[in-house]
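Starting off, we have a lone chain in the form predicted on its own, written out as structure tokens.
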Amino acid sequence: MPRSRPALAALVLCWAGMAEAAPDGAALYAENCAECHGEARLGGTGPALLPDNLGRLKPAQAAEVIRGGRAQTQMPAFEGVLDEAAIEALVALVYTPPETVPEWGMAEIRASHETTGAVPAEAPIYDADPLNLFVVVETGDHHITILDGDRFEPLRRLPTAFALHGGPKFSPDGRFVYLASRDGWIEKIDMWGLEKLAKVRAGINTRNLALSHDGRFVLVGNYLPNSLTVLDAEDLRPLAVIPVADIRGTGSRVSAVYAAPPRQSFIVALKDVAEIWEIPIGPRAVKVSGLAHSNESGAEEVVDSADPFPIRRILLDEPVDDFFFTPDYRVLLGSARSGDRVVAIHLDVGREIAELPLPGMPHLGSAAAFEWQGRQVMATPHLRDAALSVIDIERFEVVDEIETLGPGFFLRAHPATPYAWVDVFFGPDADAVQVLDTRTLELVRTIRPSPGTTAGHVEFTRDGSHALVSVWADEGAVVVYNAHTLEEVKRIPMRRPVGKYNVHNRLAAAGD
């Protein structure tokens, strides 16, 4: 039966009332969130609240953070202040991309730059081996712990920016460590004095940073905006912002930046365009934005160049990322966008020289190289398949496929031990770490540090005598194993220790 006009009018008024009653996410954000997270959601004392910056935090988890707050941070609990409809409206807002791309150029970067006033220590303030320290990244409450790799005792715990990402990078002598957060904050810490020295926000959404072979420059790769930021490694002053676009002007996110020490250059992986960039950093100094640097002899030398960071473009058939470099940095292996093959690109000649069918989406950035039967090989886990692939990196051919308990994320090896360790990060056996005998290419042990809790990211001590494994839980731990007997030695409580980085080992693998 058709509705009467009064009935239709009442229904329209009802719908209008419901629409008026629906929570306004933008208004709620302005009232409750903008003071800490910024009016444009770009972050402030709190992290940026943009979809890409939230990383692996799912909407349901974000709602829980709004309700209950975040322990040991300034994030308060809004349960009892906001009802469920308001919380859901805020969640919907922060997972919605902004209508316009936010500005973050040289002016904004310079305005964010801060130094702490701390003076670098003249000598280590501890009696541990400075090259056998670990930087442990704890995302449970956004801290790092500096860990003595001989005694396995924490030396100091320091707060960091929200959601560190891409791995710490050390200066060539191990004196300083540089950290990057997903929100673009770059921090410099004195590894002798264990104090923070400077910070700057190099982007809105950042992938990682790299440090030049001579320790002069920090290069930061950003998703948002599409840019590279060059910083002075001495105090993190911004030197240049390089827009990222291909030869046709199509913009691209930066997948990652790498240092290539033997080439005295940076290598840049681009997410959205079919190019790889190489940016040479020669021994002469450059002058950027009025800042001069000294050459190796100590005398100031200025190169009058309109383009102090020139870009060499290597054109490809399709985008590749997640790189592995041969030890001489002449060839890189990159995963094709399709995830079913790996291409070998000779950096000297600037073209593809080989292709390997690897359908499991190999995680080349976590691959490890070692010698097997007189051949130089590398092993890589896969993000999609339960397997390790072993590749001859001189002939560029797959020599073995090893079935694992599930897809993995991290693999580590060390010259002093015949065992490589790989996690099984995805799937029902995520609590397992498997040990590969690099002499036989057989898995010889499965270790479960905390049954039922995800385990991952192995790192060795400087001498390779011990392997450290992370238990990825808010009340987690770093578990130390004898790398020869494979037996547990010690368990150190940590707040979701997602990664551990040994100074000596990371310097030995300086480009990663």
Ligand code: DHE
Given for the second form:
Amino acid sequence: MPRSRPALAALVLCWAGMAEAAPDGAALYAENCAECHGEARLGGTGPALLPDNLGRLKPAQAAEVIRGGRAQTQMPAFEGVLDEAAIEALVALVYTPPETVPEWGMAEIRASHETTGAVPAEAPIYDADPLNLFVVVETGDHHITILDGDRFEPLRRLPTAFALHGGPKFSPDGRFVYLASRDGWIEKIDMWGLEKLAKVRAGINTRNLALSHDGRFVLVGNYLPNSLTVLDAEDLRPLAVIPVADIRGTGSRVSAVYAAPPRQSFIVALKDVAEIWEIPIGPRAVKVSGLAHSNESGAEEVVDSADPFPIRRILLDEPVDDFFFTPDYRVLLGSARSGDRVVAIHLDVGREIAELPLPGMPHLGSAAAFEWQGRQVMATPHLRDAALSVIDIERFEVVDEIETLGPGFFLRAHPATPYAWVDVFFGPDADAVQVLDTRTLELVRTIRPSPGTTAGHVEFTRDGSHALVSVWADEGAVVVYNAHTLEEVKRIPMRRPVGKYNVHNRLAAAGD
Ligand code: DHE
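The form predicted together with this ligand is what I need now, so please give it after the form predicted on its own.
Following is the full complex, with the preceding chain placed first.
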């Protein structure tokens, strides 16, 4: 039935009234959130609340966190304090990009820098092999546990910044470890004294960090701002902020930074532009620049002289990231943006030398190398396909595809055992890890540490005798297996232990 004019007018008035009454997200934020998350949403005691930083949290989950709070953190529950409309307004606000790109340059980084006053210990304060310790990253309540890798006993638990991501990086002698959080906090821990020494916020939205071959510099790669931050590894003092843009000036996020110890350089993967950067450290810098300048092979290379961290640009046809390096660091394999092929780039000549069709979105960053039938190969899980690909890393060809129970995230091998372990991670079998016999390329065992709960990320002890697997739950565990018999040995309760890192093995994997 058609509405009368007065009825329509009343409806319009009513809508106008509703619009007026709609909660003001910014005002609600200022009143309830700014104290911990910062006035400009850049973070404070709580994490940054910007769309890029929240990328992995769905809006419905964010609403749930506002309603119910976050266990084991200072985030309170707002249910009963804020109504649903207010919660929705807050969610809408935090997923809206700020009007101006937040500034995070040298001044802001310097102002965030803090040392704790702790002095590095003169000797280990524990009776355990310092090179067989594990750093277990527990994102359930944002702590790390330092675990004795012989007795499988926790030695110390330390609070960390919110949401660490990427592997912690050890100094070449294993004395110190550096951690990076998604919100840009970098922390340095003394692995003898088991104390935090310093922290600094190197970016607003950070990918990861790398430590130079000589342990002098920490390089941090950021999404926001588009920058690299160089820190003094001694005390995390900022030394340089390098804006990231391609040769034409188009800005780019940094996908990840890597140390290349045999090259004495850093390698930088860029998300949005078709370049890879190499930043030489120390005397090698001169050599690499010379090589690039005298390159007559036609390879497209340009060397900037942005002292003291000169950038060698390797120009590509399209962006590649998620790198795997051959053990000598002469060649890197990178995933093309389409996720359906891998390119091999020779770092000395600065050009693509091979292309491999790998349609399942290989996760090269977590691949592992081993010897198979006298050939140097690596195996990589795929993020999209239920398969492992085995690639000859001298001839750059795929030698085998092995069907798994589901797409996987992390794979680990150790020279002392023929068994490599890969997790399943996605799909109905996410509670399983599978064991690959690297002699036959057969999957020989499926292990479900906690049926029904996601299992992932494997790390070996220093001698390869045991494999440690995470049960990825807030009330989770690190489960220790005998790496030869594949039997469970011990279960250590942990709060969502996303990853664990053995000092010796991580240094060996980095080529130190
Ligand atoms: Fe990671 C390492 C990128 C999502 C857990 N992850 C890395 C590295 C990169 C990377 C480039 C190597 C950095 C290093 O070690 O210095 N990760 C990405 C992504 O692009 C992706 C897919 C999307 C994103 O939001 O960043 C992603 N990663 C995740 C997760 O969702 C994981 C499973 C849980 C989490 O807490 O974030 C996760 N990533 C990890 C872990 C490592 C890692 C545990 C270290 C692996 C190692 O053994 O070294």
